[in-house]
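Shown here is one chain on its own, the form predicted on its own, set out as structure tokens.
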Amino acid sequence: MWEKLLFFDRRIIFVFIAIAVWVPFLTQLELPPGQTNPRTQALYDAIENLPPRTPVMVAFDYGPSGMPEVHPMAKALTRHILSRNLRLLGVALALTGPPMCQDAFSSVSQDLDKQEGVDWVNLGYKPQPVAVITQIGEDIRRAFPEDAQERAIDELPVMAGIHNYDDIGLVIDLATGNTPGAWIVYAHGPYKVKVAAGVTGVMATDYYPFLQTGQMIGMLNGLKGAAEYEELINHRDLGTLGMGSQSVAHLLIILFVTLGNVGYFAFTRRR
């Protein structure tokens, strides 16, 4: 028995972790969060605190690859900044960014009733991150003269009066690579504004050093991250359910660690 048990065919392993995935996502099966993390609770606080019709940059740093995680952040921040009846600023610098701003913007603006154009504007894309940060930091009309449908954004109210940093309360940057920290370092450190971020779970490690300075202001830690803050919103949706199969799946694979080791101690032994 000792002996089948450690040559398990991995096929079937493969079949179990596809079930595993599946099924939890298929029935809707919602699992509480936990204790939320005190990163994830500081973002919140912010917006929270926020005065209404302040402006909110949020970057999207990310593309297809990067949506499991990062883009139920999204909507649960796009949710959470538009019923605050704040101003909404996407921007992107990642090529692939514009088309994940427009899908989290549209999709959950229209559940609140919120405009395009006056509540929030997907800004797009440009390329060169350092040069798109410092000009923002001069003047935004200089890096984004025109949104992303080629609107002068002299033209459209939910820009009225935002200049540079000074005019925007909190820039979150929604990344799969390393533009957070371009973030701090020429937004935050020249022109102090406040950053935060959402990341995957693999990137989180680089950031806390950041946290602990007072540099980044909260962030959001992969999937769970995401979970966590559409508990906070009291709104679930796509973070809550991947949490359910992320959750089974890792639990099966603890099943299936723990038997390849009883089985490889105990077939040792016997010989």
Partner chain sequence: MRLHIPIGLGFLAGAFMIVQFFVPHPSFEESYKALMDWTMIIGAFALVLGLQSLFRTHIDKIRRRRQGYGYSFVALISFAVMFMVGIVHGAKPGSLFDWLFMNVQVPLEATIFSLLAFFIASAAYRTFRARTPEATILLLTAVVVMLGRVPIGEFIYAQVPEATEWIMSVPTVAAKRGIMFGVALGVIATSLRILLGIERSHLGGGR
Given for the second form:
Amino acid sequence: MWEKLLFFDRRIIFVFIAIAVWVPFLTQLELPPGQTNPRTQALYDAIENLPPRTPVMVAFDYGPSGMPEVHPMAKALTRHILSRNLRLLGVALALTGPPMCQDAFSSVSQDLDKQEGVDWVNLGYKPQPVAVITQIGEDIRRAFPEDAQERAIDELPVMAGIHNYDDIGLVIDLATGNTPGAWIVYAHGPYKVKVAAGVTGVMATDYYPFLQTGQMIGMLNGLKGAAEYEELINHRDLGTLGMGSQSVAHLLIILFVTLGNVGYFAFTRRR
Amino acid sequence: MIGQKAKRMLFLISVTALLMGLIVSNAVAQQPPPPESGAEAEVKWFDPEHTNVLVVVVLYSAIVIFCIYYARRREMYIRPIAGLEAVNDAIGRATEMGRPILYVSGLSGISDIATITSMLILGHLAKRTAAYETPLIVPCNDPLVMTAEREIVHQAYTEAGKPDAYEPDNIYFITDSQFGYTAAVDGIMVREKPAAIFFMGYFYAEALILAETGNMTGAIQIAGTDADTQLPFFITACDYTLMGEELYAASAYLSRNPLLLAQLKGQDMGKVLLGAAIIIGVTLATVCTFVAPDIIEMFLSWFKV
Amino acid sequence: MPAAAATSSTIFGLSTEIIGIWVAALLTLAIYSFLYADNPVYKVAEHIFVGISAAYGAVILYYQALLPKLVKPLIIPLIDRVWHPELADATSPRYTLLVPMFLGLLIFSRFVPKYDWLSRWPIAFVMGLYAGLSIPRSVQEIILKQMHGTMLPLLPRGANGGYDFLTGFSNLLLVMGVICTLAYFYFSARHEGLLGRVSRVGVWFLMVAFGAGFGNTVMARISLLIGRVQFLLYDWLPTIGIHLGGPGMG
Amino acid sequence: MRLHIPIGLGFLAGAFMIVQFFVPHPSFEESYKALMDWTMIIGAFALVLGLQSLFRTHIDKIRRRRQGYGYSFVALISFAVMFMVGIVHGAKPGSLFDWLFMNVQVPLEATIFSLLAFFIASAAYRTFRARTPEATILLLTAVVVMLGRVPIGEFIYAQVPEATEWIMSVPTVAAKRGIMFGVALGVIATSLRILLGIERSHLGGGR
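Output the structure of the form predicted in complex with the partner chain; the preceding block shows the form predicted on its own.
Time for the whole complex; same chain goes first.
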């Protein structure tokens, strides 16, 4: 009987994993998110302390493959920034970024009754990250003379008075790659603008050193970071739901590992 | 003998001149217009910020070359590497079962030294499979790697005395898409049922997809990668895994060529120097917390890049 | 997948967006069928994937490499010069590009068995290029940078000026870990005695790192499945009239 | 001659790459970029050979009516459609090529990628057994870190997230650095071997 725990068909595990991920979505299972990570809190506080109408720049450096982890962060941050009556500028250093930006901004702004061009703008994609980051330091018009829909940014009320990093309260990079490092080196370094990031769980450990040195003021770490942020702004959404799936799946894997070990020890002892 | 050497030198020099001429002419053709008046940019031929890199490159290269040219005649001990000891068993099993061997040489393309190393390992492997005429299937995701691997395997079969057994169509290109390639290799695994699967080179997220599927088919799996993020997955799903530097030791180890084994000695000497430098650095850093913090700054800043 | 359809034209009365969602959903399900066993549906999806992605790679290579880097600077001006000499002053061909073109053409010598050794030239060139490139890069990006990061004081001063024993302990462990792991990779001596013990500790560090790497990746991998589940639930099911009361993805 | 030209070519290309790293002169910078373009061009020619082998595999399968040759039609037709659409209509956003990419390739990629959620679970179940001290260490760290990444971890024990971060930033970093040092030394030694022509199996020289 113990052998059964040792070698059961892996398809049984597949079925359980599928159930673990589907059920929280079907049942709208919301698990309590636990204590908030200080890095998440730091980012929240930084936005909370900006005076009204301060521009916040969010860089969308991910694509469809990064969506499950990073997009909930984008939506939660957008909601927080717009509801605080700050100005929101979206840029993309990844080719796949602009649709992500458009989706996050437009869906949230419908809820909050905010206007494109007045409260937020999607400036679109520009290649060569380092060059773009540096150009914004000189004048944002050099990098982004037009927004994603090819309207001159001088005609948009949201861009009034914004020239370079001196006018921007905070830069947040949402990324699946190594662009946060570029923002730290080329934007925070020479221009001293505050930089924060939202990254996938796998990437997060690479950025702990920047948080320790204060080069980065806060960071959202994977789906958990998104769920924590949703809790802070009191609007539970995809992050919280996804976290339900995550928790169940993690527990399930640990359960399977435990079963395997119980089977293993019982089996070897009997032999 | 001397005549041949001189000829070789002359030849090398002429090719150098030709290529340098081309590179320079290309550079001149593309040179940006001179900077605007006043801003006379000073032309520099050495970047002093890279002095530390130069010192390490020269030092370590000298060690490796020294080892290769002076230590090659001595018998050298190389510690056993489990994954490589198993190579013969894997080939033997495939031969016995009359099933092919599948070789995946990573997904990072020819620009990565890990891929180049993997191609060299493939060469040694092919020499052994040629002897038994066990089919060796090599699906590729980089056409240049495919071209090079055909050359290497062809050569290996020729050296093993079985040039006619070489089947170029067994080394073929699928697609350069990471997951398209993964889907196809998964398909090959379940349909061709190879008896042994080798994953050598640099891998990304597809590592576990490939290794788990291979595991399901019951093949012996030997992996080797310097991708530290993927090592945990190969270790869990494969029978043997070459970790990091072991991948770079593999071709020397398999060839048993004294010249290549001497290179490993050089790598070991590099490790000793590196470890010693770290210990000195840590000692200095610790001592200087109490006295003279400026000295440690000077020392540490040398390593800054 | 909000980016699915940029245009919303219609074919046979169905919007391209809906067709796109259906194609994506069916292919998604086809791939998942592989988890049960290899089957014809998966095989179709796999072969579509191979064909589409190989063509995608070829087309992108054409537009991003061949066209701007060879055809436009060399071949078109060359043709102009030969067939339209009256326009010769337009752009002069960049003749240096004849070298990579020549090397590239040598690859085709593989089709002619007698001269197939010529295909080694471009391979040797490219391999040499990257071998050379990797030497200073590895020294700079790995050896020097990581050495700098490892030379830490074992008894650092904390922010308040006192000694920070906890960080000191972590630093000691870090340095030990690096040295022991390096010892594990020592090839030219038997792993016995001191070296044997040190390399054993190195293996423990490696196991901690691999365990941590594995555990840390689980969340990201589950997220990928969540992404597909969200697509099926919130994009696909609504097209057949099933609306789940959840937040939409767009 | 057959051996020396490629060795010379490789050596020169490599030697130039090493030298240009240390020379900030703009002409070297330009040459570096040009050489990188050259490899792209060579790669484009190689792709023709690659595609030839892809077609050959499938056409051969069809011609010999090998098992599953019908799928080879699928692959060839998919290729032909995507390629023609891309070359004839262009690859701009909003084109048919882009539509095929977004609705066929992207979801296929995402789905194959997401198979990892299943495989990571089955691999954990199968291998995380406390057979040896080393396997036990692997198992325990994996479980701790897995718990540290979800809220449930801290309900079990409040310090789990902190322990996770410590594991990630101290022993893990130590081992990774050890691996990276070894890899860098191996990479450099292997590169030297290729540049100096000691390794010539790719050149038909054999050793």
